[in-house]
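Here you get one chain, nothing else, as structure tokens; it is the form predicted alone.
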Amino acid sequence: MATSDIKAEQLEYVLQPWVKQAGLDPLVVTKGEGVYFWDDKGEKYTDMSSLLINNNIGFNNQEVNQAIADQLSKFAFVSPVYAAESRSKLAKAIIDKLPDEFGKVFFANAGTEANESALKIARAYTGKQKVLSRYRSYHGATQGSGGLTGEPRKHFSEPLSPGFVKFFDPYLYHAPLKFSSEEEATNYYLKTLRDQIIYEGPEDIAAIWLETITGSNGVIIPPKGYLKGVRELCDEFNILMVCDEVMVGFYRTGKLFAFQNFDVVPDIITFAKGVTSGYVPLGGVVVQSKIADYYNDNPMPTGLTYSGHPLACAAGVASMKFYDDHKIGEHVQEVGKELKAALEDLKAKHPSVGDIRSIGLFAAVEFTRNPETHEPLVPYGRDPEGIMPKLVAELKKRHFMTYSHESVIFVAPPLIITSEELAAEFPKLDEVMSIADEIAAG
């Protein structure tokens, strides 16, 4: 097809997820490698969001390639009733890296899908109803998952089905009060979650949902001990702890999940991006197996056609040893460190830059309208005079490939980056902050 037919089938045939359908015109992409992808006309791209910051091992990787086109010449799908191999060994693969408390896995296709099933997991195996999710927080676009989730996004799932209930993250660039130390905001902050707990009653609550760091609403770390805490609230209460690594898993902050680096152990984990980078779609539930014991005289409440599907797990399995091969988590928190501090230089010299969050090759770029206020750039929920698309378009007119949400730009480019590809890319995002540095003043 001639590349301008495939643009014009793309606006006439298909609807582009959660914006507007007028005025479009999609980037038609050719070719990837590497971090690097190129358009129709043959202009270069950097990828700084990993797409949908899961393209972690990068475009066109061979031996994800390879794997999958070995399980095709076996065959290309079976019923998850049969075994595979390939679903099997990326189960065990997941297992063998993880604390020695958790015990199977379930495979979904995405991770709003891996949520949903999490969510039928827990309250099957607690027979509670009630779940506790933040508000600052995105965890799927189905009926289930977007009732988790507490951002605007919700609002396209509601009415919500009952029993899902919203609390406060710990977001200390915005906290309502002024905090001397971290410790100081996670006690507060675990305060209030154990009222609310107490409020809605602890023999009703079957999990408290958490994105281990929040992703999509800003890469938003938990203060110190604030992990831990809401874990001890959860023993104390009979609840269980489920993070939501969907997008922070395999490696994208130097360990495989994000809770490995706050010495806490969760009882359900969901996942998808990262285990197979996109190659093909997949998403899981991993459970404890004092839950998966459960279910050995109870029937699984949910189950999908393309659970473990072979053709995605034989991915799965070629890109954990892919990790493995090439030290990805050691070379995630080697360049992780030069980027934060690349942007925590830039932050020095533009007065629009309020917060730097960076943890990992991931990072978020908070802009303000007064860094004594915090006033954000944008107003929560809405952008009424298109100012962060217009600081996006900034970026890919540089060809720094990336997207926003509320006053947030990302930084979160493939695992594989080299420091010296890392570099080329830091002149162009300061050439764009000092547009929204213009922007702010006015």
Ligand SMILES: Cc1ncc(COP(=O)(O)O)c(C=O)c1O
Contents of the next structure:
Amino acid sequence: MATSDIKAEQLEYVLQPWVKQAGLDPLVVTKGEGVYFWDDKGEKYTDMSSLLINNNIGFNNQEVNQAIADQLSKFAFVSPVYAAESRSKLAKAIIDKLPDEFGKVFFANAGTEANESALKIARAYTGKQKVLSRYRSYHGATQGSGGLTGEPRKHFSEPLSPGFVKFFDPYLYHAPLKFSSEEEATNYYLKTLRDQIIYEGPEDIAAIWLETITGSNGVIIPPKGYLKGVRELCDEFNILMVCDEVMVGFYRTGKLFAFQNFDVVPDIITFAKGVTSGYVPLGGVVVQSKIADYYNDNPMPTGLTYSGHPLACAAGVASMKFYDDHKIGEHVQEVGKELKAALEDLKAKHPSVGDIRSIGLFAAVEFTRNPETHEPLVPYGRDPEGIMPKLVAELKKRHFMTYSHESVIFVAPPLIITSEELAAEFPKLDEVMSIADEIAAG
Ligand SMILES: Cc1ncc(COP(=O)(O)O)c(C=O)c1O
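Return the structure block for the form predicted together with the named molecule; the form predicted alone was the one displayed.
Let's see the whole complex now, leading with the same chain.
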């Protein structure tokens, strides 16, 4: 098919998620290799967002390709009632790397389904209905996961079924109070959360649901002691702690799961994206043994035809091996330091860069109109002049491919990126930050 037809047919026949369909202009991708991909005109782009923060191992990984082909040559699929080697191997590989408390994995097909499934698992296990989650979170697009979601995409799931209660994230760059330390902020946010638990009635609360690091709403890294404090509140009131690791799992932050940076152990982990880097869609729920054991004598409250699809699990097993063989966790920690340092240098140079938040290869550049007041470059939920799309378009002109949310631009390349490949991208950011400086200065 001629490449012009590919774009025309996509626009004519395919609905693209979350956006107005008029005026779309999708790039026709023809090839990918490592951290780069090419369009139909032969132009080469750097994937600086790991597509949707999922392309952790980069394009065209031969080991994962081969594992998928090997599985296909045996069988593509058998239903979850049969034992399949790749399925049990992947579950074991994940459990083996986790603290002893964890017991079993329920497989889903992506992040939304992982959270939707975990919601039913948590409610049936606790016999409680309410779930607390945060305003700046995204947990998925269906009714339950949309109910967990706190940011504007939740409105498309409304009216929500009863039982979803929201609280505010410790987003220190925009906190209503000036805190003198991270600990002071942590104490404040934990105190308000404690009050909210008491007012909601802990006997009705099944779980507190958190993106370990809030991802698509701006890489909001919890302040010191915050997650430990949430864990303590969960223990005090007999509430499950659920960490949504869909975006930050599989070494994005330098650890297999992001919670491992914060010295806490949740009761349930949800994952997707980096488990297969999208080579085949896969998601899942990891539960502590106490929860897995409960289901020895109680039926699982959920199920999916494709739970633990063998092809997807084969991609997952090969990905886990690739992460291990290439010491990706250590690599991310090393290159992540270079990313953070370079972004801090750029911030010092550009008044429109208000905040840099960065952990591993997961970074947000937040733009402001005023570095003193932290006034966002574009107001919450509105960007009538299209300022952020303009900045993303300027990056695209320079073949730096990423996306934005509110006043934030994400910098989150595939985890295999080398120091040299990364360094080549900073001058592009520098130029576009100068454009942002002009816009911010009015
Ligand atoms: C933290 C988090 N949870 C859940 C989801 C939903 O995952 P999916 O789009 O694979 O259904 C996402 C997607 O970006 C996410 O970032």
